[in-house]
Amino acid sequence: MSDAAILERSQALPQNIPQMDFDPYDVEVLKNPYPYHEMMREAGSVVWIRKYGCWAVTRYEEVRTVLNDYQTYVSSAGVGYANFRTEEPFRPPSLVLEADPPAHTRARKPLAAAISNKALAQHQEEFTKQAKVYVDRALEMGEIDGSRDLAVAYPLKVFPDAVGLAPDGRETLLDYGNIVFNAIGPHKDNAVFADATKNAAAVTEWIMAHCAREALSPGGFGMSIYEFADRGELTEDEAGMLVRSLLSAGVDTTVSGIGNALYLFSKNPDQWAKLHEDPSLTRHAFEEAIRLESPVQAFFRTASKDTELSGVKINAWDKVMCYYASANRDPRRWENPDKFDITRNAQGHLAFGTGVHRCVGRVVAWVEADALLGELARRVKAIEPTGEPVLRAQNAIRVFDSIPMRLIPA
């Protein structure tokens, strides 16, 4: 939509429609989004973002409604700001994230099979072993960067190993994820996107080469996906695309989720004391952490027809920005929503989404978090912050580049 068209549409909206004048992709907003989420939640159930000519939903019920109605609010027009129905896609759409049933169902099946509970069980022993290795190392260091030394290092080891990826150059996976998730936001005049994509050609070449069939070791999740191509259920190119999708689902959001949990524990020593006293709360604690600090902040859907949401008329092919992170702090759904409480029942949070597009990689995040946070809970008495955390400005993911901390052994 052109600037002139956005202005015309904004001026034509009924006066009772709340219109927001801030830029959701301003660096300062990305780093401290929660006051803006609250402002939108309290303004109305559906609000209009003037700068981008799109709708936003920030309350729990409305976000959940949009995500669950995949026929009215489609993913195939792109889950970012770009509208694949009104403009040429800037890259091939994701076979899973940017597809609707039945095409989505066909592509999701190989991913679900590759990382099923049965498949993950074969790697559980190695995940647990590596968690011990990384916690041993962290305790020897004493003062660590919780992001670099644990939240990044551990998933970047265990999950690519399980996929069957070669060990060289795995840091490129982080660059690839940064490109993928920053592309969710606007591309024009967006410094975050421009910075993330400056080496896009080299990064894409690396990821495509390393996810090809001949580059993967046998017995891993990656080759499991290529078996679907062998049976004629996927093409060779589709299998490669799904391996790349698998790595994004299993690395970037997991890095974010574990890092955000460590950040919250460093700021809430009473909650770490509870977990240390009872490590069986590890899964509970992780779910609460990603409710409060959601790895995915927001994805888009696109209206497939003229429709109405909470009394607001939405036109066919309008973009609708769904704020997972805001829904997870909506006081209409959660008591004391801004409080980190590992005994809270966080069931129903939207950090993994909901409906047919609920994150397929969530099972990986659970297994990795259980292994690493559980090992820490048993062996670390206290986590003390030793400096200010550094939050990355990212268009879709909430992730820390640095979390300075000291581990006090039990």
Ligand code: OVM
Second form
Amino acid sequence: MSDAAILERSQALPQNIPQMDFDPYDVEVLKNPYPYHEMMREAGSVVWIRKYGCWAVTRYEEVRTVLNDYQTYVSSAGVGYANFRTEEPFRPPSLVLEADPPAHTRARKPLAAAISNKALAQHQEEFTKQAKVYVDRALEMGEIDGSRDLAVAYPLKVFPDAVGLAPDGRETLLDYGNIVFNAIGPHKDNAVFADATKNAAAVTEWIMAHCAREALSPGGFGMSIYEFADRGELTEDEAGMLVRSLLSAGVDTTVSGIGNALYLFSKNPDQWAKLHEDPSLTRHAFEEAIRLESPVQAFFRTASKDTELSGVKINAWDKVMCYYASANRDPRRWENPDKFDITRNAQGHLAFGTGVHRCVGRVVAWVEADALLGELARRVKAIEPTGEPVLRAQNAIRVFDSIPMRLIPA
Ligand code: OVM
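Given the form predicted alone above, produce the structure of the same protein in the form predicted together with 3-methoxybenzoic acid (OVM).
Time for the whole complex; same chain goes first.
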């Protein structure tokens, strides 16, 4: 939509529909989003974002409703602000993320198989061993950057290893993730997106080369996707595209989840004391951490037809921004929603989404978090902040570039 068309549409909306004037992709908003989430939640069940001419849902119930109705709210027109109906997609669409059933169902199967419990069990020992290596190193250092030394270093070692990638050039995975997730936001006049995509051509070339069969070692998640091609259930190109999905979705998300958990613990020493006392709470604590500081803050859906959502008329091909992070702090659903409480039941949080697209890789995230945070829980008595954490301005993911801390050994 042109700016003029957006203005006209905004002016024609019924008076009772809340219209938001702030820019959800302003750097100040990205760095301090929660007051804006609250403002939208309290303004109404569905709000209109004037700057972009799209809808936003921020309450738990509406976010669930949209995500669970994949026929009305499709993913195939893109899960970012860009509308694939009217704009060339930024990259060839993902066969899973940017697809609807039945194509989505078919593409998801090999991914789910590649990272099944049985497949993961074969890597479990290595995930555990590497957690010891990284925690040993961190304890030796004493003062660390929780982001650089743990939240980035550990996933960037164990995940590509499990996929079957060679050790060289792995920082490119971070560059690619940053491109893909920033592309969820607007592309026009957006400095964050422009900055992330400066080297997009070289980064994309590296990624696609590493999705090829030749780049993958036997026994990894990547090669098990190619086994579907061997059986004729996928073409060679489709297999490569699904490996691309692993590399797109599998790094930044876990880097963020683990880092956000460390951030929360550094700010809530009483909660770390609880976890240290009972490390069996690790999984529970991780779920609570990603409820409160959700790695993916928002994805979009696109209305496939004229419809109505909580009394608001949505037009065919309107974009709907679904705020997982806000649903996860909706006081209509959660008691004391802004409090980090590792003993609360965080089940039902929407950090992994819900419905047919619910994160297929969440088991990998859990194994990583269990291994690393579990090892820390046993061996670290206290986490003390030694400086102010630095948040990255990112269009989809909440992630810290730096979390200075001191680890006190048990
Ligand atoms: C994909 C993909 C990319 C980014 C995120 C994601 C959270 C999936 O390429 O399939 O899921």
